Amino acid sequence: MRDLSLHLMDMIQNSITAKATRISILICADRESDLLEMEVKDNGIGMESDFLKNVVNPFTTTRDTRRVGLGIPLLEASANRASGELKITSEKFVGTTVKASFKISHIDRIPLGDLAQTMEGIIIARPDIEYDLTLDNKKERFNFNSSDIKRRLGEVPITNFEVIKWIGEYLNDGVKTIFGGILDEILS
């Protein structure tokens, strides 16, 4: 995968698939420690022990369609190549968490890439799912909570397109008073 968004992407869309309600997400960027971390917490089935033992493997999936599932291995390289680990727990009917490190200074640390466009395709697809949305630089927070939103628009939508290009420009001005001056890859 070409940035962290498409693997935050297939993160979620896993977590979707094990029936998850409630999905955190958690972006944190130390510059101090030159680690970048993101994590993906779900309310869903959990895995077995057996085969949460083999889940980077890509030929252990849970798909019907194909026999491969490649998603968890790419992350797991992306995260080995900028000198980073993946880490996962999970408990079978209670959840799943899934943590990937990357050296933010490592020359092959693939950018962040397009978070804003990668959280509102999620929201459009899925939007009974909470999605909450943590991005932290050690000295400031932002934090975005689908459910919040949707006691604010009251009986709005939260898929209507203002409110989803609103959603929009709100995380990318979150991605950038978080981010900017430490990724160095944030549009100005």
Second form
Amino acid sequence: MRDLSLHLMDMIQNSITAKATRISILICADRESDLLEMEVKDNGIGMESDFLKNVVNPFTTTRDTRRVGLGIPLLEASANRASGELKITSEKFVGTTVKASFKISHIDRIPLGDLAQTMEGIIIARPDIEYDLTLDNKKERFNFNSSDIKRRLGEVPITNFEVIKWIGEYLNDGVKTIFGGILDEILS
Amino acid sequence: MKSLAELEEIRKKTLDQINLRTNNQDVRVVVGMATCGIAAGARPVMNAFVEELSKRNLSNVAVTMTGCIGICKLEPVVEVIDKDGSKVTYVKMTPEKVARVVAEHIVNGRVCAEYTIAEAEK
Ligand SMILES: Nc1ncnc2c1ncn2[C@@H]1O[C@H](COP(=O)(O)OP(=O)(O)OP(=O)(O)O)[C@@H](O)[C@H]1O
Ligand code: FES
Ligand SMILES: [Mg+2]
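May I ask for the structure of the form predicted in complex with the partner chain now, the form predicted alone having been displayed?
Zooming out: every chain and molecule, the one shown earlier first.
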């Protein structure tokens, strides 16, 4: 996967498949510790612990009852290549948290990519789900919450094209403010 | 900097338009968004649909997504489902092809045969 925002799309699609109604995303870039972290937390159907082991290591465990998923192993590979790691916690019927870390300055660290495009896409496709996005640089935070936006919009649907465009621009501003100068692909 | 006040303006402006138009979404565009679809470029394809529909103000079309459609080598895959439930599957989509599908299929009701799965499997 070329960038973090595409991995995010992929993880959100997993959460949606798991029937989540609320998905919280936290992206944190800390210059001091040189660490970029992305966490996707959902309230979907979750996984049994035995199953979870197979998801993270599909090629080392013997299992032929289903096709091997690619999304999670690919995110782990992206994290590992930039001296980071992937951690998943999950509880059946409660939800799942996927957390990937990357060393910011590592030459193989994937860029953030077009985060606004990912958010616009999922909101248009599944406006019924509540999305909460926080961008954090350990000094400042930016938060976007789709329920809050819906409340402000009243009868106007969040999928309205002008609203979606506004959301995209709003998020781009947030990315610039929080990650500008910290992730070198984002101009401050 | 974008402000929440602008959102309020959009709300007021669109509220009037909504009342004039019935907000029935009778066409559905479904983009395959599994890992292989995303890797093949499904996200910009979806975005292109939103942009083209927005340009033409076609608010009767719902853009949505699904997981694996099961045809990896033909990704990005998009299904266009018309009012009557008939489904056309477009394969190996690109933003350029999206512009044509919107103009010809969605606006004028003429299927872009050369982009369909039937054509790809010939
Ligand atoms: N958020 C989640 N909640 C519950 N189960 C999950 C979640 N994410 C992944 N899983 C489980 O782990 C499996 C593997 O996920 P992974 O993303 O690696 O592959 P996939 O989604 O099955 O297929 P692909 O990503 O290749 O399209 C999923 O099929 C699902 O059973
Ligand atoms: S895994 Fe490729 S279409 Fe589903
Ligand atoms: Mg997946």
